[in-house]
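Take a look at this single chain in structure tokens; it is the form predicted alone.
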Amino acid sequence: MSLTTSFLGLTLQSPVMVASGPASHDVNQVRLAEEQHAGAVVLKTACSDKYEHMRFWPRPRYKLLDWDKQMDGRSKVFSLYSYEQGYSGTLEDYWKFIRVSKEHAKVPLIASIFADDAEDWADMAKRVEQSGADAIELDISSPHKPGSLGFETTFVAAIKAVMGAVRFPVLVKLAPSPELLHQCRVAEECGASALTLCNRLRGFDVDIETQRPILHGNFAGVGGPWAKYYTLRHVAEAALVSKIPISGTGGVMSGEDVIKYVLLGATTVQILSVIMVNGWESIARINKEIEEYMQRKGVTSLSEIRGKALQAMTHPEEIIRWSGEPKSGSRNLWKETGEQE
């Protein structure tokens, strides 16, 4: 029995990866992730110089909504509301961050970048590759990106530019939307190596006493345990039509959540909120829970069960539906209101 996972030509000691964010902003955090046996680390997103202002963060920038801390000391139900900006250093600092991290860690490192002009995407990707990262994730779907950036400029042009500039694996991180499946197809057609599904939603909250928006006064990213249900749906839909690997992310709190993603076709699973709320030990705990599941089910490798739940899905036209007269004592509201069935 082994958690070893092959992903984009990389050998991961676990399918559990640290997602890009405040838990992957410095070398010490990379070391902590490796000590907890994370499979890989997606580094904090670096912004192009055009968006230098996104390297400065408001204070405070996090708030836990609907928080329910259970007796075992771990939060089980919450919404993480935050305005998390880009990597706080310069681009030169980011290239150095990659190099130093590679010198001190064996865990695979996936850099993350954000830009808008195709030239900037390509230039940053080349510098990431030269700095020694094992792969790159294009953060096209950040909930904090400027709203004026359109689909064509931040998606098709970006992927094509990066694919033409580098030789290492390129992941494309998408947000949940009605256009997601179309975007998955386009990303694959443009040559993307893998998909990361899904980024957080953009949300909003208000303090009714002050009658003002909370925190920084504008929209923020929203995630938490509840998010896994819509992301599981998107992973399943994408796995049915995509031939490239999928890295699932959103709402993971336990080994059970990771198993669900794998059963629906994901190769790896990225976590972040659970680390921020419950600590770095969450990685080792989740790995242990996955191993316990595998032992209980007699599974030696997660590849044995990847996509298995997809095979058991029922086509909408084949769903068994109840027919006939209502049971005794029940009311047929359709007939009572004169509506036709």
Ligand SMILES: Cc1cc2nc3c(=O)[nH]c(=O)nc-3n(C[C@H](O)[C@H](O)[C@H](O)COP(=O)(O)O)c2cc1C
Given for the second form:
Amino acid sequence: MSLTTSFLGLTLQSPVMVASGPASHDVNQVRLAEEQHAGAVVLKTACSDKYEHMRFWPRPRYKLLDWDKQMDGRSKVFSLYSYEQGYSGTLEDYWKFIRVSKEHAKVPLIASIFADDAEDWADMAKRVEQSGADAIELDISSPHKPGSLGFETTFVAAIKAVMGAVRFPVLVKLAPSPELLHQCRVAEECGASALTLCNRLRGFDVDIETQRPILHGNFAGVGGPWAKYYTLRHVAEAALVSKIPISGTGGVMSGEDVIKYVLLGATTVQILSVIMVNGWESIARINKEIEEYMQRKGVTSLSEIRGKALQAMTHPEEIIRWSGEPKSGSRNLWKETGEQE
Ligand SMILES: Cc1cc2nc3c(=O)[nH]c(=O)nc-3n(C[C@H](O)[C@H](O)[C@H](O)COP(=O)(O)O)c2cc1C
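For comparison with the form predicted alone, provide the form predicted in complex with the named molecule.
Starting with the chain above, the whole complex follows.
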């Protein structure tokens, strides 16, 4: 039995990767992720010079909402509300961060970038490749990205430009939206190597005592364990039509959650909030929980169960509906299985 996962030509020791964010912002964190046996690390997103202001963050930049206040790595319920934008250093710092991380750790590194002009996307991607990263993720879906940058108007050109500029694997990270499936298809047509689904939602909260928006006073990224229910759906929908691998991300707290993503077609799973709230040990714990599941189910490699739950999905027209007395000859799944809620 092994967690070893083949992804974009890379051999990962686990399908569990650290997602882009504050846990992948410096070299020590990359080493910590490696010590915990993460499969790969997606580095914090670097913004082009035009978006230099996104390298500066308000303080505080996080707020835990709806938190169950369980300490010592036991928290299972929370919403993480945050306004953190790009990597806080210059682009030169970022290239150095990649180079030094490669010198000090063996874990595969996926850099992450954000820009608007196709030329900037391509230039930055080239620098990432030259700096030694194993792959790149295009963060075209941040909840903080300027609203004027649309998928068709800006990002299709960006994906094409990057694909023409580099030879290493390119992941495209998309946001949850009704257009997501269309965007997956377009990204695949543009040559993307993999899809990362999904970035966090842009949310909002207000303090009813002060009658003012909380934190920095504007919209913020929001996610939490609850987020997995819509990202699992998006992963399933994409897996049914995409030929390229999917990296699922959103709301993972346990090995069980990772298994759900894999059963719905994901090859790898990216985690962040669980590390922020419950600590670095979450990675090793999640790996152990996946292994326990594999042992219990007699699974030797996760590739054996990838997409298995998709095969059991019911077509909407075939859903057995209860409409009073069953029509003669119609099946009643509830009675057949004996399962009663
Ligand atoms: C504080 C914070 C900062 C983040 N920064 C980035 C980022 O710079 N680039 C990016 O692509 N995603 C970013 N994300 C999104 C994460 O990479 C991840 O996809 C998302 O949080 C869902 O996973 P999770 O529920 O395990 O946290 C950030 C998330 C959080 C909570």
